[in-house]
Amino acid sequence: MNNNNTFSGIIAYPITPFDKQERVDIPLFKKLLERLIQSGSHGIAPLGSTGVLPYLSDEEKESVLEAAIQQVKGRVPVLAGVSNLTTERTIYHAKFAEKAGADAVMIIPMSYWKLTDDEVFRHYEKTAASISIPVMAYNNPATGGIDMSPALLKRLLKIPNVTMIKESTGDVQRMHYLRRELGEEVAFYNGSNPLALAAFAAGARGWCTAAPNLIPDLNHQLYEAVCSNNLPKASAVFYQQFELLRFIVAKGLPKAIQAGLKIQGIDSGYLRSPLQELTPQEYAELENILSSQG
């Protein structure tokens, strides 16, 4: 297992902003990304669900990833989302990410049909074999439509460069199972915002989240409290941000983050259809949550 310690701590998801004509706004993307680096993110993960990966053309994905790597300039590691419906396209994007300079790729099995465990395994095996950088296997049935069992995740780790697991089912029992079954050396990451505290307690090495776009200080305080074994502090700062974490997940990360940035006076561009901005009522609710967090 190579290089599975590249990522730890708070791994931030940037949004992909659009202009009024719904074209990707690269200069604005770079600005928003720079905010995440300046606020102390330990890693950057472009082209995740927050970055509306499935809504982008191949050319757009490439320009977003290249812009991210140019902007980051090696200051923190970059985890590139390369998921696609077909193995051929996933391999294409994984190879592009490696060549562009990404430190690792993240793959969620996306499917119109329900895939068997063997099909999912072959998908990862073929993609991982096409590159030499590490792969994070990402389990998020809510968006990908496929729930990879802990047994399948354990099997995926037999593939030499699949060294990281990102678990986003929101089931903390699975995290304890992964830690017990896979041991200390396997890096697993939390992708479920409302579980941030429980996941760290279960041994997660990092938290992949869009929250640092809005509340970086609280996110980092949580991680620092966990690292220094200060459970009362960790618990206090977690519950301070819990309402916001729940809101952004419930309303959809791209929409909620885009609105939250706007509330904070930061240009966040537009969304791409069919996504629509938060309703005035939701917007007001988010304003209240953000103002209560200072």
Second form
There are 4 protein chains.
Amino acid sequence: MNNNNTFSGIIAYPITPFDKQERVDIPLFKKLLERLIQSGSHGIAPLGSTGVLPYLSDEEKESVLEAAIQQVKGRVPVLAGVSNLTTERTIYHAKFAEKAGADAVMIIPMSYWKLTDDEVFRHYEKTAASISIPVMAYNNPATGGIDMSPALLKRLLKIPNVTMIKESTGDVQRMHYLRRELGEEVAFYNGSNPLALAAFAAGARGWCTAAPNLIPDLNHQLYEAVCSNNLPKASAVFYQQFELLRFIVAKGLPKAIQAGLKIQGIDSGYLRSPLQELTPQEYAELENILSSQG
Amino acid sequence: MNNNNTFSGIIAYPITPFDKQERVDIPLFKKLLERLIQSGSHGIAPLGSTGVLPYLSDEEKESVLEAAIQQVKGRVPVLAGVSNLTTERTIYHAKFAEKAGADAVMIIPMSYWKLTDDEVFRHYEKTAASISIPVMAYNNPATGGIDMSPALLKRLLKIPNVTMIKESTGDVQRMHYLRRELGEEVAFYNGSNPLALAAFAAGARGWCTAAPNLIPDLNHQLYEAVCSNNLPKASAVFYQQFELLRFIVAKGLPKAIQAGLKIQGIDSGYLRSPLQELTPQEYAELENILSSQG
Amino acid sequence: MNNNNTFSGIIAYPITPFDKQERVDIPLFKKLLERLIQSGSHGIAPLGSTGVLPYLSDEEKESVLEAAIQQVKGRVPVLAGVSNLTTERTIYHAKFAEKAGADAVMIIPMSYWKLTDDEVFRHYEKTAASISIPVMAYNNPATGGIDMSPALLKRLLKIPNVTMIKESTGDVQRMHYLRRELGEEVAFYNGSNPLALAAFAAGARGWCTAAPNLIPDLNHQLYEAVCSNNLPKASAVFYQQFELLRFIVAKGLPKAIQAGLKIQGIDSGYLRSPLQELTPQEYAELENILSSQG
Amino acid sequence: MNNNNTFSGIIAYPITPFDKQERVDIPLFKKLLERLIQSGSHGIAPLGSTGVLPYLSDEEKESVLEAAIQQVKGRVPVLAGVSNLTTERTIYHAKFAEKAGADAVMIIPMSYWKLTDDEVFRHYEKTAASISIPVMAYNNPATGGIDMSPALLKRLLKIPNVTMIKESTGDVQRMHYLRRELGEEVAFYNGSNPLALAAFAAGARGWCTAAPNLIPDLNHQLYEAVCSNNLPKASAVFYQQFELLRFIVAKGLPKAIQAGLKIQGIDSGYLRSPLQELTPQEYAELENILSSQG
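Same protein, the form predicted in complex with a further copy of the same chain this time rather than the form predicted on its own?
What follows is the entire complex, opening with the chain shown before.
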């Protein structure tokens, strides 16, 4: 386990690949994850949205997480997705992640029935109390179906080990507000790819992204330009990758990354239904974007 | 099994009650379901949104469905919810439902990643092909996260055993459009409680509702007034129950029904976290509504 | 002036026709208005959205209203649109309308800067206090840009001569809520054409509509079926006209009515820029709808 | 007239003050405008949304513009708002502005009836053709009611003298997309105050803002930090003014600026109804923000 349990820079999200029968392909998962480490990722986040967490059985989630930790071997910190519709299952997976050696867990409140703020708070409170590693509260209404207000996020930070916020609404004003409300010491992370530049300018500590599966160099160049206070360079590098960032968000990360890897000649396996591969037109569009990006 | 596999009138949705340790309480479920039959429901739909389907494990879903079919004993048709995020699990539960004796299955496409129309279509197509009982396509973006357009719903009806549409967007214009597009022979059902009157006026064949857990007489009076072409009576009865219909939708059906039963002196068990009981103020509000409804 | 200053049934909205130089064509306006009276309209509402009120100069508004009152000659009540961005101009036109002989005025709060509830209230209060004829408060966020909540509408009704509500949000639940909140004695009117059936079922006293310019018989048959408590007939007649109602709303009333009249062989003049005539495809679509309606 | 007809940096928007009888107060307008110039504004934009353009009569618009040009005396370029619901009136005011000596005109398409892309295009095309000074196309659905897509904005730029785009949707992704689509040579301007930092990072050439009425130094410091490639300084200065920027947008620019000036001891006159002064609580909130800003 990494002794620094906070995250910064480029936190990379691997996909969960499947074989032709739609079973999780662990050996392939390890290979794809190794690529993310080799290309310089500052952290690895298995079982995120990109990793189709909600489409996996409990056993599959456990296998994927164990494989990730085994492969990472402490080289970078590991942030494990443990979100679930019920509190009981969320606690179960959070405990599993801690035991397995994850450095922190990421939790998005998932909605079928809309949850009140109190319900969301208790969901986090109970889960956080069951573990001793840090929790990243993840806000993404587009996938989870619940939009946590800045006021609720602020309240969640009163739970001792909820120490990180990941914002994926795609609204940079939300980030400004959070930063202003929560102060500079709170670590907030950007989870909206097309906001990468604006979020770093707003003070985001890290960028949670699946893009390093396809364009790690551009992602890292952006981060480095920001760190070295080179705004024109940051802006130029950002616009170089903007089209790809938009595309992968528009088409859905698991599908777009799986296709992009294939285009780059890398085995990325199959998707699990109901997700289907990109259409030929979408595939061609992605080919164009990737070739013009090089 | 009922030999008429279509549904009409008041199709009642039981809650799934839990014990104090948040385990499914099957004996209590059977009691609550029996009340729905005794009060005249024309159909029973276990494992719907009201029955917190997505919060149950596979084993729990099976127990609940078996208990429902056992309790109904063919007195009215049974519509089994079998929705799941993955196609494989949806097929699994659809097959189970057919084998267990359900008259039809209800499927809502559930979203984590937004699905394309083709993905939704194939999800229904594969599932429907795995069984021989009818399928009701259920549209409810507020819970499932996907809004199926009228055009997509029309396309789904080309799948041989997709024969029923349940619309819960709360937009009566959508129903008008569907009725106009699909013709009178297609069975469409209203799943939006506050639209009950408008939907029947628009030609809905049935009303899929949790309200009969609390106010079965008013629900049936509305249906009968419509059947007997008594618009003033239908309107008057509708306005009598309107406030309750709004309340249970606004607060979430499982929570509102569980509380309403308690207010009426009926044991309704506990909820499963993250869902929490109504607040004292909400509870008092519901008491007022129910007492003025009598 | 009609001695009954409330409105009910079919309240017809004439267009304001222009000549080729985009000047208001008063003689043509009178002809088109006479058609609405001849076909049985229960009320006439010049200077509504259909009459492109906000595109007219003060002088043009006055000419149009005077022409309307002159042509109607007291045969049916006249509801004059007097809405304006500023309170001062709204008062000016309200006073003019009263003096000219209108039976009531209709006011939609128009937004450039969003108005607070207090600002909207004072706008109505000051205007209503300047006249002694009744005021219809008109809610239509799609055109006016302000969505008045049911609570605000309820508050407006405390102003002595604000006695009528016209709801055009297209949400029948809003009407249910208003009816429930305001009681049966308050006159509410439907301004959303595709909701005509649902609104009458919900208890609307009248239907404010431009449709009688094109299909007066179907409009009146719907109203009569509702009055005679014939729900199946009302439903059947509604579905006959539903496609046209949707079309004219989707394309914009002034443009759709102007084109529809031309299709029916009636001179309807020209539009004022920036409004442009329907495209050839839209025109053909409207021809199809109108011919299948007959 | 300024010989450089493009704009950059801080483009300041004066309010239009009224006397107690709600008549335009030209002498006070000139004083307030002079303050904007003295504090270093790089351009002046009378008759914008801040200047309540749509609440003014034709004569008032002309007086305000003449007063502005007279007061500016060519020290900085003048951008005149000439927007109107009808094309005819927009052309009228555009011609007036050119004749009066404005360096460019700003046009927002105003909606009562929603306009098609073709209608918006022709509105701009006809107006632009009637003058020879440059046109800034202004997108702000929150006030104008029409959201021009990036594709439509791109199309507008084909009109020879439409050379500038002002984006006020508050969505920085829109700016990224525009910059990417239109290339670096097209001048785009930020009109959303809380996006000031993100927009400059994205490459905006200028910031169209009413904030210099209250906090000119902070506004200019932000621009200078960006120009000197000092991202940490830009970020720090931005967060210092963020709360005020949010406040003035949330409450409406004319009302918030009028109150803020009063708080700073500067006569700012009265508002025109229906706009009303900030409530005492809002006023106190603004006092707090302004005092902590200093």
